[in-house]
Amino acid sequence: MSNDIAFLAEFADGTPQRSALELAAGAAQLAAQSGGAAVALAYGAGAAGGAANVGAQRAVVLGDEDRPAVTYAAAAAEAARDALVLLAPATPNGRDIAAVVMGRLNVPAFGPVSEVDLDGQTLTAKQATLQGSVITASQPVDGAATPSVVLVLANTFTPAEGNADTADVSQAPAVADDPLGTAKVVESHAEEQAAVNLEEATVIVAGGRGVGGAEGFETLQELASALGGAVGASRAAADAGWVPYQLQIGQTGKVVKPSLYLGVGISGAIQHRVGMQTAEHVVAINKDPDAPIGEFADLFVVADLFSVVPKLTEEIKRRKGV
């Protein structure tokens, strides 16, 4: 076993996905603690061309085609066999590969985590438990096999900038006994997408039950557009059918890390909070002075959203000269 920290680096059209750059940053931090190297396990269309720049010291190209992620899992297991930790993104593809690695190497798995730390070779993984009301810290039992597989939530690490061709790149050898290796994409459908990706947005205007309906969300969209941001929602708003589930933030939705999160008509339940608590600045507009969101907002505006939001939008547009 080495002290290396391996991470999954998914590519599409020659570009590393945001999860790859986030995990590159995480692997670099952990490698500094373990005294090993950050090693990218790159896969997906264009991975061979971009693997050197993803922000790792070494890169192993698992494959370079647009194939189901699970077809790369056996090669990922072999490439990670000597590592101390394997970081995988808590995405459908990351979960597929992590599960195969865990089974193939008979190693422990953790997550989805929002914090991961190493003290020498001792791993501590922290995750929300009991519907987000408790954060638990877990460690592998003494003598557990390595690598520890850690599923990491989006936005746990700030994405790495990448590096200029400094990684030492090698090609993973073919794996003979791979029952999943022949899976093929038969058909694909584009998911209905919001115009701005919530997980990457720097400004989010999130609406809750207080917004009262789909029409109210149009008012929020105007504010979000004026701020150059995206609209998000609480589960209550998504459950009511006012917005698609892709906009839901929280324990069973997206985890976001904007520089500004503006919560409008949202009470601030713990299951919502775990999805936005790492926002740099939290502003809340709520007519109830005792709403829980007031306890963690940097600025808490106690008012009716329907009187505040249109005026705010107007003022922002005026100041921007639009």
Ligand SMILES: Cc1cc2nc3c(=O)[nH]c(=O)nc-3n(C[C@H](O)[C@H](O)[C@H](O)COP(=O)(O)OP(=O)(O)OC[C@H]3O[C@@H](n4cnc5c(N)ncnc54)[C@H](O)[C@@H]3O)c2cc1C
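Only the largest set of C-alpha atoms that superpose within 1.5 Å between the two forms is called the rigid core. Positions refer to the first chain, counted from 1. Keep in mind that what you see is a predicted model, and the values were worked out from it rather than measured. Compared with the form predicted alone:
- A displacement of 2 angstroms or greater separates the C-alpha positions of A230 between the two forms, with the rigid core held in common.
- Core-aligned CA deviation for P310 between the two forms: 2 Å or greater.
- Comparing the forms between the two forms on their rigid core, the Cα displacement of R81 stays under 2 Å.
Previous: the form predicted in complex with the named molecule; requested now: the form predicted alone:
Single chain only below; no partners, no other molecules.
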């Protein structure tokens, strides 16, 4: 076993996804604590050409074709076998690969976490449990096999700016025993761009039952656009058919960690809170003064959202000179 920190680095069209850049920063931090190196496990279209500059000391190219992420999982397991920790993004692709690595190597897994730390070789991972009412700190049991696989929430780490590090790049050897290696995409549907960026958005304007309908979400979209953010929703709004389920945030939806979360017409029940409680700042707009979201919001505006949101959008545009 080494002290290296490996991380999954997904590429598309030769460009690293934001999750790869975030995990590169996290791996560098942990590697400084462990005394090892940050090692990128690069995969996806164009990964071979960009792996050297993702922000790691070393890079292993699992493959550079546009195919299902799970087909790279066996190679990821072999490449991470001697690492101390493997960081994986808490995204569908990251979860798929992490699950296979965990199974093939019989190693512990944690997450999705909002904080991870090392004391020597002792890992501590912090995550929300019991529907978000408790933050737990977990560690591998003594004698547990490595690497510890850690699913990391978006925006847990901040990508380094102007990183000029050039990694030593190697190609992962072929894995013969790989039943998932022949998986293929038989059909695909493009998500709306707002949905695609939701987990990586630094600003989210989320609407709930109080928005009243699909037309109300058009008002929220205007505000989100003015703020340079994305639109999200509660399960009630998604169930009503006002927005696609890809925008749902909460226990049965996506888990997000923006710098600013605006909950508009959302009651803030625990099922929704578990999906956004790690937001840095929470602002709520609701005409019900007893709405649960008021208990944990940094700013709670008790008012009719249709009076407040358009004026807020107009003021933001004015200040931006739009």
